[in-house]
Every structure is written in structure tokens, then in C-alpha cells.
Amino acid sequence: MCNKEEVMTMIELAKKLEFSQPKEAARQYFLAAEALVQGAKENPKEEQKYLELAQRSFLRGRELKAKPAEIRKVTKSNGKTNFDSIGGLEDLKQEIRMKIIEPFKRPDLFRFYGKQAGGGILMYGPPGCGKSLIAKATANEAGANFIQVKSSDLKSKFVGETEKNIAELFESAREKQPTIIFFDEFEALGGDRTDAPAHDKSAVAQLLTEMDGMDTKDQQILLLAATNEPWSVDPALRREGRFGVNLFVPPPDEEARREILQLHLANRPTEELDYDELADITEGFSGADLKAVCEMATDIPLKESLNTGKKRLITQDDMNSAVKNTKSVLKQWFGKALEQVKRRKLEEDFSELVKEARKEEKAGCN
């Protein structure tokens, strides 16, 4: 026999256990759902109400049981990925050292000067230029724990679930300080609320609440966010005290392109390559484009070896051929970026992007 009061007590208990004991909470929801299905049979006049509540309880239990582990997972720094793993970007690395790494390593010194570790930094720029790699390297250089999340890890179709996931994420970070939380594809979570549905507005509001709660001397939590669409991020998130520091991650310059190519080819059988020439002819390529070039060039002798049984080195001609057959998306991205920034009157906020976009525009006209 179904006792409605007992069932509601089960559901209330499950709600309280969701964060501390998600497995037990899921079990309570399943028991409540089972009891409610029995109640529907015993109360034909209220069958629909019982079944609707049973379905909600079951779905909530299933959601908790299958909850992505990465939302709660805190990765210890392992030192494998550091700034030496990233070609070029020396100015950006120096800025990150001053704004992130040194405050984490020497909090007492920074507190002496009225500064503290923590806060939020928004990294933006074209795709394939190493924003995710920079975030991992930063955590390792700082000796901090690292939590990487994508919007899909946090967002849920169930009402209130996204907000709970965000709250749980910050709680995990507080338990394992010092911690860097890295939001990848940030525009999907922190998008502009102007025309957003209510569900997305609530998620941004929860994120703002958690960030405002970080403003204490004792907390060592830094938020890093990466986006290819900085103009789409809600203005409230880009204010001082939240993601008030914007770091532009540019395409690699000539020196950086040379280093990136050398890094990707370091453990591959190559003849003596002219890296200066390769760096010159790959102008306008992203780091991801350069990796693709190296993969494509490697495939040429590899496929030949599979057919002939004879091994040969990767040659300059292989590299030139790969460059010729790799089309970069940077020009297209900069065109769209400049258009969006102008339309929203954000030129001052993203001045480095505008400067780089105009340089790309000018290079395309020559």
C-alpha cells in the first residue's frame, strides 16, 4: 500500500542527499517512483498525478546515477604539459605568469601588495591556437589542481539541474584549493542573456552568484574560460571581479610557427628541413593547422612504405605539399569576429582582436 506522506518524505530526503550522497539520493528517488506507481493503481481517480510524479522521481534518480564524473573530478597537476610544450606566445606566457602563476605560488607577497590569487580570466581568439593547452600548462606551472569542464558537462534539460551542477563544481574546487577551473567553449554556458531562454538565464545567474561568493582572502580558486566568440559572452560575466581580465590568444607568429613545427616533428624521421622557409609559407596558420600539416606530411612517406616495404624520411617536398593542401580557417574567423565586434560596439573591449583582424584584412588585400 502506498503512503503518500512516506513517499514525499523519501523525495525530500533524496533532495537533501543529492550533493553529499548522490547514489543514495538516486536510490531514494527510485523507491519513491516504485511506490508512486503502486499508488496510481490504488487510486484510479488520481492515477495521472501519481504517474507524473513517479516519472519525475525516476528521471531524477536516473540523472543522478548517470551524472558525469568529470563534473566532480579534480585532476592533480602532473607537470607533463607546461609552457615548454607550447611554441611561441612568450608575451602571453609572461602575462599569465604575472596574473595567475606567481599569485598562486606566492600568495603572501601578493597579499602584501593588496592583491590576491583567484578571480576570472577570459582567454579568447581564433580556433586551434592552443587555448586549452595553455590552461592545462598554466595549472601545472602554478602547481594547482585542475578541473576542466565543457558546457555539455554542466547543462541539463531538467529544471534547476544546471544550477546544481554549477554549485557542485565550485564546491569541488573549494575542497581542493588551490584550484583552476577551466571552462571550455564558454559562450555556450555564459552566453548573453538578452535574448536567451529562461533556462540559460538561470545558469548565468547561478554562475554569477558563485563567482561573487569567491571574493574572500582565503580562497585560491581561479577561473579560466576559453571562447572563440567573446562577443557572445554575457556582459555581466565580463565585468571587473568576474572575468574582468581578457587575454587574447593570437595565431602563432613566424618564430612560434617554427617552434610548433619543430615540436610536432621532433620524434619523427625527417631529413634536414628548412624550418625558416616552412614558417614563412605557413603565415596565417593556427597551431591546429600546423599540426595537421605535420600529420599530412608524415602520411605521404608512410603510405609509400606500406606499398613498397621501404622506409624513407619525411622531406621538404612532403612538407611543402602538405602546406599547399591545408586550408586555414583563420581568415574567415577574423572576418566574422571583426564584423560581430563592430556590430556590438565592443572594439575597446577586444582591441587586440580588432588590431589582429585588421592586420589579416590588410594582408589579404596585398
Ligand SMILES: Nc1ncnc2c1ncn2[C@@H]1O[C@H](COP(=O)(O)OP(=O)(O)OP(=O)(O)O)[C@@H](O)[C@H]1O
Second form
Amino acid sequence: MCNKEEVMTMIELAKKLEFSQPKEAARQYFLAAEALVQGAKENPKEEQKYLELAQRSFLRGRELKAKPAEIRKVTKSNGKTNFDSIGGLEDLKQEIRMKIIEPFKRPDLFRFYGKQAGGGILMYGPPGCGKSLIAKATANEAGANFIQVKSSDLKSKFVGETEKNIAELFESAREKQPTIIFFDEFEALGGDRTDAPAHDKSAVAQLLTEMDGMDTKDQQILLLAATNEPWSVDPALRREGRFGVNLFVPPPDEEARREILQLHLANRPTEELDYDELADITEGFSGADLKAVCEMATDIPLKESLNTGKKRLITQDDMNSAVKNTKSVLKQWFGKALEQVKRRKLEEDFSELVKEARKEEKAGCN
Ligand SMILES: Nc1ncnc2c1ncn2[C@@H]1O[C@H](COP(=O)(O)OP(=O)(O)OP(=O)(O)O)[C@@H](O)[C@H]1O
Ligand SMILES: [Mg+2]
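Hand over the structure of the form predicted in complex with the ligand; the form predicted on its own is what we had up.
Entire complex below, previous chain first.
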């Protein structure tokens, strides 16, 4: 006899097991399908409904049995972001290791050599090149708590509220040491005071107060900030002892582009791809652009499969066509950045940015 409730439980169970135990899930789907066929015989009035459900259950079971492991892995989250999940940026990783991670892990050693931890690091560079990613990875590598604040979220229209938000933020960081506070889109908070309306200036003032007030007890709090408009960050915030260390996060070079593409395709079913060629034709792309290319290329065979029911691997042609259809904004950003930096006479402060922008300019002329 077919018990409808039992069958539904079987299907529920099968759904839950799809990912962790696909074989068992398939078995449950087949059993459910059998029971439903029986049910169709027993309930002539609802025969059609039973048979339809049986058919779906059977097909799902067969799909699971046929699925190669690589294709299933696609949906699995790749866990924690760490330095290995970031392509390129080797110098930056090294610098962050020395300035943040090791002092966090080995405070005694650093104290022995008279090195003081603390202060803040400002990362700047074009959009989509890994600033936010590296901040998150740093916290994981250092084994620290991570408070990420979108700088605009701290700002309030109400007088006095912004200061309160910032004070509360530092308070909760103190309670949870070791902690990294990451101010994302820092230009929104630390904007140049000469440009800002009066009540906005209070945010910078409060931040300065908090930073200057950090004492030896707060050694396990580290401040990271990121911006793609470094020229509009208040110079007072970039001074020694505050966000005194400024690190440029450059666009990926050829080697890094190859790594980023490999990282983003690692769990996807691809034919053997010519990564040297792909790294070559993606010159001028950011990490985010490369990710977009991988997504777009994956969608090509995926959409086909939805229509035809047949699966095929992601090919070099899919990648090439995705590259052709992706336009990077990096060049535009470098143009604007150079203009802003020059206008404010900040070439010395952001020399690496200027160097990279000149390189882009030259590449554009060729
Ligand atoms: N070096 C990299 N390695 C791997 N993936 C990268 C890299 N750079 C960027 N990406 C991909 O691009 C996405 C966007 O990068 P991220 O958010 O770190 O950029 P950002 O520099 O913070 O940009 P923005 O200035 O716009 O905030 C990441 O989530 C990641 O998928
Ligand atoms: Mg970001």
C-alpha cells in the first residue's frame, strides 16, 4: 500500500541528502517513485497526479546517480577566505603578514625588538582588485575578530549620532580583543574636512580622538581601511600613528590573472584550458572582472543544458567569448585617479598609484 505521508517524508529526506550523500538520496527517490506508481494504481481518481510525482522523483534520482563529483561541488561554499584564496598580491600579503598578522600572533617577540603594534593601515587602489577580500582574509589569517563597517553606515543625519556610533564601535572592539576593525569605503567617513559639510567633520574628529586615545591596553585592536578614492581621505587621518601605512593594491599582473582565473574555476567542470592565453587576453582586467568572465563563461553551457538536458564542459571558446563581452572600468578609473591626485598635488603620497596610472596610459597609447 502507498502511504502518501511516508512518501513525502522519503522525498524530504532525499532532498536533504542530495549534497552530502547523493547515492542514498537517489535510492530514496527511487523508492518514493516505486511507492507512487503503486499509489497511482490504488487511487485511480488521482492516478495522473501520482504518476507525475513518481516521474519527477525517478528522474531526480537518476540525475543524482549520474552526476560526476566535479559538477556537484559547484554549489559548495569554499569556506573561509584566507590568503590562498587570493590570487597574486604577493608583496602586499608579505607586508600585511609582517605588519599585522605576526604582531598579532607573536606580541612578545615584537615587544622584545621594541616594535610597537597598532596604528592603522589604509589600502587604496582601483575597484574590484581585492581590497575588501584581503581585509577579510587578514582577519582569518590572524585569528582575530573582524568588524567590518561600511563607513557610510556610521554616519548619521542627526547631530551627535555619528560620534556616538564611532565611540560604540571602538567600545565593542575593546571588549572583543583581538579585533580588526575594517572601515570599508573609507572615503565616505574620512572624507577631506575642507570638502565636507560642517556636521560631517565630526566623524573625522571623533575617529582621530579614538585613534589617539588608543593606548597600550588596546594593542590587540588593529584598524584597516580601504578606499578607491584615496585623494579624498582627510590628510590628518593619513598621518603617522593613525592610518600612517598606506598600501597600494594594484590590478593583477599576468601571473596573478592566471591564478585568479584558476581560483574561480577550481570547482567547475572545464575542459583543459590554456590559462597562459587567457591571462594574456585579459590584460587590464580587475579581479572582479575576471570573476565576472568566469561566471559568464559558465552560464553558456549551463543554459544550453537547461534547454537540451545534456551536460558539457566549459570550453576555451566559452571563456574567449566571455572575455570579449566584458569591459573593464580600470582604465577609466586610472585616468580619473591621476587627474585627482595631480590636482591636489598628492603625487608623492600616492606614488605607486601614479606609476601604475602612467603605465596604463602608455599601454593605452600602444
Ligand atoms: N586577487 C584576487 N583574487 C581572487 N579574487 C579576486 C581578487 N581580486 C578581486 N577578486 C574577486 O573580485 C571580487 C571583488 O573584490 P573586492 O571586493 O575585494 O574588491 P575591492 O578592491 O574591495 O573593490 P572596491 O574598491 O570596489 O570595494 C572579490 O569578491 C573576488 O571574487
Ligand atoms: Mg571593497
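Residue numbers count along the first chain shown, from 1. These numbers come from a predicted model, not from an experiment. Rigid core: the largest C-alpha set superposing within 1.5 Å between the two forms.
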After superposition on the rigid core, does the Cα atom of residue 297 shift by at least 2 Å between these two forms? no
Is it true that residue 352 shifts between these two forms by 2 Å or more at the Cα, once the core is aligned? no
Taking the rigid core as the frame of reference, how far in Å is the Cα of residue 12 displaced between these two forms? 55.4
